[in-house]
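Below you'll find only one chain, the form predicted on its own, shown as structure tokens.
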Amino acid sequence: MNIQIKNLYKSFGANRVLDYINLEIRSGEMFFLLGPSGCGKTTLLRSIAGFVDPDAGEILFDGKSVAKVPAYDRNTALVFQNYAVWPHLNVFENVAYGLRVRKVANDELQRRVHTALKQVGMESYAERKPATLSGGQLQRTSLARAIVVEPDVLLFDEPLSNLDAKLRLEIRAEIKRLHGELKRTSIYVTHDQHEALTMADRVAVMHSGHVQQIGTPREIYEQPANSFVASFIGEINLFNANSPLAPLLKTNANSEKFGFRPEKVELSGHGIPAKVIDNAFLGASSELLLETANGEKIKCHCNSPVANGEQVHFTVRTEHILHFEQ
């Protein structure tokens, strides 16, 4: 299912939540809507699902407008962050609910529910009630309920937010595996850059109702369109053009801001002198906070131990310096 968003606008009072959004989601891709709270990503997802009526613009499914198509006829399935399972129904009946509403024949219903539960590793929990399940098992149940109806579009509304770090990694891998098997067009809302970088085919970074940039995770990380995208996706050392670092790094660019990623900072026996004022051990590497004689602070990732208070020198290659007009 190919989805086109054309000049979509939505406001709540004086608050412009979607400010004439334009984007296209290709058939079969895992497309992420990424941004901070209040940027409009959930409103956009709910507009696609049919739960929010935009004030202006179009949403097209395979070239056909869905403006007059109610949510229950759009053949989408939504995976919520709070699981949204029926507490009085067992796992099997929670997954079967959508098929019963559609009046699917019992033999077909039994086959599809068992297949969906098997796909998410929940077949042995079919008779269990939600109160007896862990957060990860509840989210697997929610996933099975979404895929069992064989939707054209899978919608994910921050599905990992309520899980601990270990379970997030586990369910993240599960969603990625399922997408690879099912090849359904999937739209995933998150504020977590790591989810976007590791799972997405393409990402739309949103801020204040606008799409700031669309691209692959690598494109957005390595070639951010502006300083907001650079700051939101990964870490960056960001400076104004008149920073004392500019001539030392030979930036030579007519831009308002420049920056570089912490992993691009190289410690060496020459370069710009700085003092280590903080040192955080990250396991595979350490994150240093350096301070120059002019008071500029630079984050740096390195593999060798460096003590607080130690004097070092650093350089950044010209090709690793990013320039921004805003």
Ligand code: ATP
Given for the second form:
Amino acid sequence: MNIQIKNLYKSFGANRVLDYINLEIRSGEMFFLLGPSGCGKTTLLRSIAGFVDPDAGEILFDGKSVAKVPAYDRNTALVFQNYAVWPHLNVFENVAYGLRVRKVANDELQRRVHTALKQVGMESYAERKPATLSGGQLQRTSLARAIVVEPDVLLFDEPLSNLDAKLRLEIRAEIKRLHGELKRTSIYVTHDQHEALTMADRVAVMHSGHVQQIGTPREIYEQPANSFVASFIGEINLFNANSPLAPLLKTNANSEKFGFRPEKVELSGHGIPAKVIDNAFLGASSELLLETANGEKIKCHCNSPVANGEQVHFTVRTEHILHFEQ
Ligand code: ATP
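Moving on from the form predicted on its own, please list the structure of the form predicted in complex with this ligand.
Full complex below, order starting with the chain above.
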């Protein structure tokens, strides 16, 4: 299922939550909506699901407008942050629920629920009630409930937010594996850049109701469209064009701002003098904060031991300096 969003506009009072959004989600891809809290990504997801009525613009599923198609007829399935399982039903019945609503015959229902539970590794929990399950098991149950109805589009709304770091990695891998197996068009909302970078085929970075950039994780990281994207995805040392660093780094583009990633800073015997003012040991490497004679601060990574207060020199190759108009 291919999804096109054309000039989509939604406001709540004076708050323009979706400010004429345009994007296309390709059939079978894992597409991420990434942005800070309040940027409109959940509203966009809920508009696609049919739970929010846009004020203007169009949403097309395989070229056809879904404006008049109610949520229950869009053949999408949602996986939420808070699982949204029925507490009084056991795992089997929670997963079977969507099939019972669709009046699927019992034989087929049994087969499909067992297959879905197997796909998420929950077969042996079929009889358990939600109150007896861990967060990871609850989220696996909601995954099974979403895939069992064989939706054209899978929608994920921050599905890992309630899980601890270890479970987050586990369910993240599970969603990625399931997507590889099922190849359903999937739209995934998150504010977590790591989730987006590790799982997405493509990402739309959103800010204040606008799409800032659409691209593969690599494109967005290596060629950010503006300074917002550059600082939201990964870390960047960002300066105004009139910074005293500009002539020292020989950046001569006429842009408003320039910047470079910490991993692109090379410490060497020559280059710009600076002092190490902070030093975070990360095991295999250290993260340093340098300060130049002009008081500019630069983050960089270093593989050999360097002490606080030590004088160093650094360079950044011109091809690694990014230029931004805003
Ligand atoms: P978060 O990750 O915090 O949910 P988000 O990017 O998903 O953020 P949305 O949930 O889409 O953002 O909300 C965007 C803006 O719209 C916010 O300012 C929110 O308060 C507002 N908003 C969302 N739904 C409604 C509503 N039903 N009524 C009024 N304002 C709303």
